[in-house]
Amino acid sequence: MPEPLRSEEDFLALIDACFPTAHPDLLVPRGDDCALLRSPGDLLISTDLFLEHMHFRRSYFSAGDIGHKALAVNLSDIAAMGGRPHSFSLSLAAPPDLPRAFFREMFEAMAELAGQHGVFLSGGDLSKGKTLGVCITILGQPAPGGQVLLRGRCRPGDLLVVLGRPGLARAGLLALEADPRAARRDFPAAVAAHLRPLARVDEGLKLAALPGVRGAMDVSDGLARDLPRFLSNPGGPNLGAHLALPPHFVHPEVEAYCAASGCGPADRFALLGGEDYALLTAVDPDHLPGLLKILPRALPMGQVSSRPGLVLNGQPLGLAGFDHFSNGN
């Protein structure tokens, strides 16, 4: 019989075994009513929920996948601002039937990713729940020099660039939903993109240091929905974009998935995306060569226009992307 965690003290002991309890910026260790952190100056703050049956299924997510992705999506928010992650808090709703080994695997994967990015766990909260739920609040520091990559700062004529492979995580999700075993066999890169997304912190920091970069955004709901958000300017007219995707924009596994499933053109599928956690940016055309020299895997994908709306290959793009409160894409 798998050993359960029988009390809050059991959980806290396991957390302390997986995450360091001391850090130079953690002035009061975990366990008091609040953490006391040494402020590194201006702070970036973001929060994400990661809920069973909404964001993941235990039928094909391992405990390690859950721990990794719950933190990765928060790290991606810091990356999109061109920041360096600093620390995070973890709140957990845990079903009583999950064994100790499940949570150890989950915490160890989360701790491994935290170590890769130099972030520490400052505290959090625990509760029993009917289903597994994770909420992480992450703190970060602006890039050296204080530049923060914001939305809504594009200008007509700017070139749009994406770091990552849009649509790959969506192909992984749909393949896993249909047949997890076949998905892992036929679409390994897509499955990995969905289960263990890459947090592009180093790329975000490089973007923040480059001249001519207007801002950035992480693509979590698909380019078709996130690109208009990126272009929206609260202090002026909304902009649009003329998209011209390069031949290598669509990952081969997205092409293969679309061909096997009959889900339509792969370029439109890639623009719907969802949970890509790619970085979207815009750059002054004169500075694109410098960006591509520093970030050679960046994919130019179009140009900002003064007319609202998205146009793909000369035709209006009638795609909406993902919305938690909408029934369809």
The other form holds:
There are 2 protein chains.
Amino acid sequence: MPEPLRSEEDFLALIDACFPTAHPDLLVPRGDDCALLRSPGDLLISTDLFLEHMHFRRSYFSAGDIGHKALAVNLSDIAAMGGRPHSFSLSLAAPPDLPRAFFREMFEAMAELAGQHGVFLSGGDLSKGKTLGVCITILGQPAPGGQVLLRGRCRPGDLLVVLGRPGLARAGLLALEADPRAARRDFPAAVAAHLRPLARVDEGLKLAALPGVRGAMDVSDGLARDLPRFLSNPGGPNLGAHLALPPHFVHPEVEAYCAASGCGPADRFALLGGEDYALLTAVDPDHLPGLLKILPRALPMGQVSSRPGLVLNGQPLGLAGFDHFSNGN
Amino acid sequence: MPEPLRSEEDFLALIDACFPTAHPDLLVPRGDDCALLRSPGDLLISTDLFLEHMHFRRSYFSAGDIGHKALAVNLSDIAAMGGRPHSFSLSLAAPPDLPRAFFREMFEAMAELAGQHGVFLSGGDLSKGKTLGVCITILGQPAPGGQVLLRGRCRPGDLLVVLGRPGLARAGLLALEADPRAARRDFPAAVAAHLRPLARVDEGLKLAALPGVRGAMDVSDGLARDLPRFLSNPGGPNLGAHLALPPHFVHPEVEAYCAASGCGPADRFALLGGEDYALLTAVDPDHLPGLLKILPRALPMGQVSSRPGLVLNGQPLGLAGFDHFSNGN
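Okay, that was the form predicted alone. Show me the form predicted in complex with a further copy of the same chain next.
Let's see the whole complex now, leading with the same chain.
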């Protein structure tokens, strides 16, 4: 019979067993009303919810997948600003019937990812909940000496570049929803992209240090939806883009998934995407070679135009993205 | 027919209508992957969940009550460190059938409280949810020139002092659960203490500046449970307390509620409490007069002893507090 968690103290002891309790920047550690942090200077801050039935299902997410992804999506926000992640707080709504081993696996995966990025847990909150829910707030610092990568800084003629494989996570999601066992067998890269997304922190730091880079954005709702946000500039003219996808833009598993499922052209599927956690950036054309030298896996995908709207291979792209509020996922 | 929110953009527009979009410390405002904040120096950070069915019911919490309390409980954590609140991020799980007017009322009450304390909204996240849930992470700064008010710094002989009316919010909760209409009529102060708790930020700042003060703590789980945490010192001997409650310690509505509901002695009920958001502090006896001069509503409630355990009027106090994880509330 799996052992449940008995109390809030029991829970906090498990947190302390999984996450380091000391860090040079943690002046007053977890356990008081607040933590006191030595500030890294100007602060990047972002927060993301990761909720059962809305963002994940326990039927095919392991506890470790949940712990990893809840933190990864937050790290990705820091990456998209070209920043260095610093620390995070963790709030958890937890069904009381989940065994201690579940939380241990979840925390261990989260702590492993945190360790890889040198971030520490500053504190959090715990409540009983009917479903499992995680809310993480992450702090970071702008890249020392680099620019802060913003949206809305593109100019017509800039080249659009993406780091990541758009659509891969969406193929993984749809395959897992249809048949988790077959998905893991037939689309392992897509499944991994959905369950354990990469946080492209190193890539963001490199972009922040490169000349000619015009900001960046975390692609979480799909390029078709996020690209207009990246191009939108409240203080200036709205821009558009002419997209021309390079040969390696569409991952072979996205091709295979689209062919097997009959869900239409793979390039449009890739642009619809969702939960890619890819980094979208734009660069002055003169500086593309320099960018590709430092980031050889970057994929040029088109050019910013002065006319609003997205055009793919000469045709207007009529795709809606993914709205967590209005859609049913 | 009430108008629902149509999309995430619609939601964010409502946020922007209710919360100021500019602040001198908000270097990159809401709307990018992260906000960029000018750091106030060393940082206090805390986070609190506020979840439907766990922390509130919509049957007797108005939308404004929810907005107020979700932020107030976070401000209270900064107050308990003797800090000045700076900014906060807001994550919201929102049932899509709630009308726009509900969220407007909720955000307006939250923004009013934020304005009173000079804190700004730096960003957040939104998801659809089956039930309404709020997660706020608050940042603050230690009082300039003052001490940071910690737990575990008491010495035997120190006098324990509370700011607030322990048990009042619990009386409000129980009365509301039994009959909201009668509760509002018979126990208005108790109902207000539960629905719209005060954040004692000014009192915390005053404590931080006073000599002889040995830290502070936010009493959220009831004094019977939180006092041992305040006295516990991982690096030293565990302490206890001899409690002697002053005449005004028990609010008249707590007396009246206990008499009407037959729930036992009012002083024990007050110590059980829960969600008091009172400030508990301890002071060197020589400095009590100075504290009472600056904070005349402070209530001395006993003395720290070298022997662990709580004693009330000479009798051991056998009360359990409130555990959000193991209890059913």
